[in-house]
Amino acid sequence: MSGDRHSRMVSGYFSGIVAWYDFLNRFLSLGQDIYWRKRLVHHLRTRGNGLVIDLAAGTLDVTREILDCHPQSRVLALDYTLPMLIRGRGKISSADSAFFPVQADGRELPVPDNCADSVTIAFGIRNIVPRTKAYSEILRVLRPGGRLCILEFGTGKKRILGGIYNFYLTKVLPLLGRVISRDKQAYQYLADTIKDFPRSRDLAMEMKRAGFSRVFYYPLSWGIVYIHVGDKDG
């Protein structure tokens, strides 16, 4: 499938779920996506009111956590599914005037050389096809000493706690994203994305071969995510 096609595949889920998205994150992760986000915004860095860039933003979960955090911050919100967009901007303050947010692709960020300090994504790398076109793109953006912070699901293929996660991953959830959310083929693509994606070691591989530096990760809650930092040498 070409990379066009599967883009509006993954978007059409995306639209399909949006009035269920943060009620599912919340409740089938048992919480704990929030914790994770905070641990991803953590490893940022920024400089006064430099940008940052939350790339396949969502429903701005990520954004809101870096106002928060870093609240000089000038954040650029991205992400392919419009609706999501939509869906999120009641989370961010109609007076935060440092809040962008756009429609775009991961493989054509609509933003000039050098001029973002960070660029975030949680749960979207998995999404892009191929990865090595977004690689190349926030490598492109970012200023040199910039930096990548990636929070991803680890692979499917890894056995955590005993198996019980493999057995939810691709039994129970599936099932509950369809009868909560009616849509039967949104959260089986999820389970499905998440068994084949890289472990966590090959996708350090893959951002040093794309052209990162520093790059380190670390498992969060036994495994089930990860996050990944590289930087852009300076």
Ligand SMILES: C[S@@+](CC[C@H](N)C(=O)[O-])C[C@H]1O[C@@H](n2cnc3c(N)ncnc32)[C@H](O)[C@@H]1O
The other form holds:
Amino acid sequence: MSGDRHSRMVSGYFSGIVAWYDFLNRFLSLGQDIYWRKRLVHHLRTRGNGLVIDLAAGTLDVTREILDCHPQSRVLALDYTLPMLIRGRGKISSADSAFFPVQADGRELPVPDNCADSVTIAFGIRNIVPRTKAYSEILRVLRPGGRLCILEFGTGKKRILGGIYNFYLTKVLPLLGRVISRDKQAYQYLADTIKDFPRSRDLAMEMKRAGFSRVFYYPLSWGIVYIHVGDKDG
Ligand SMILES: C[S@@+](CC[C@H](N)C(=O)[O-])C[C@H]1O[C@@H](n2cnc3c(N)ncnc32)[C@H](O)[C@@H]1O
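Output block for the form predicted together with the named molecule, input the form predicted on its own:
So here's everything in the complex, that chain up top.
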């Protein structure tokens, strides 16, 4: 499937579940997702009123966290699915004047070269095809010394909690997602893309090959999710 068709398909899934997205995130992760996003934002680098891009920002949970932790920064929240950004808008107060939500494709960022201190992407890189295009765009827009911080699921191939998580991921999560959101495909898509995603060390290699340096990564919640961090040289 071409990258454009894939993006439209994924965007259709997210448009279909937007009303349930936040509730299901909390419910299906037993509230762990809040902690995961906090850990992600802990790694970003920004100077004073520097620009941070939250890519695949969705309903703006990471954006909210960035604004809380770095109130001086300016945050550009980009996402392909406009209804997700609209849904999240209420999380940002009108006092947060340095916040700019924009519908955009992660493979073609509507910003100039070398403008961002950091780029965050939570549960988004898995959805962008091909990932190499997103990496080259992120490298283009980061300033020298800028940083990419990724939060993403592990592959779920390794047995976690004696196999309970693996059963949950392949059987329970798609079923619960389908029943609650009444969308047949979106949560099956989630489970399938988690399984097909590269292992953590392969993702780190992929980031290095794309041109990021000082790449490191570590698991959270027994490897249910991973944080990957890489810098642009400079
Ligand atoms: C699982 S959600 C993550 C949202 C948010 N970052 C969070 O932590 O909840 C994935 C998001 O990626 C977005 N997305 C998918 N493909 C994209 C693309 N090519 N460019 C930008 N955003 C994309 C979807 O619209 C969706 O909002």
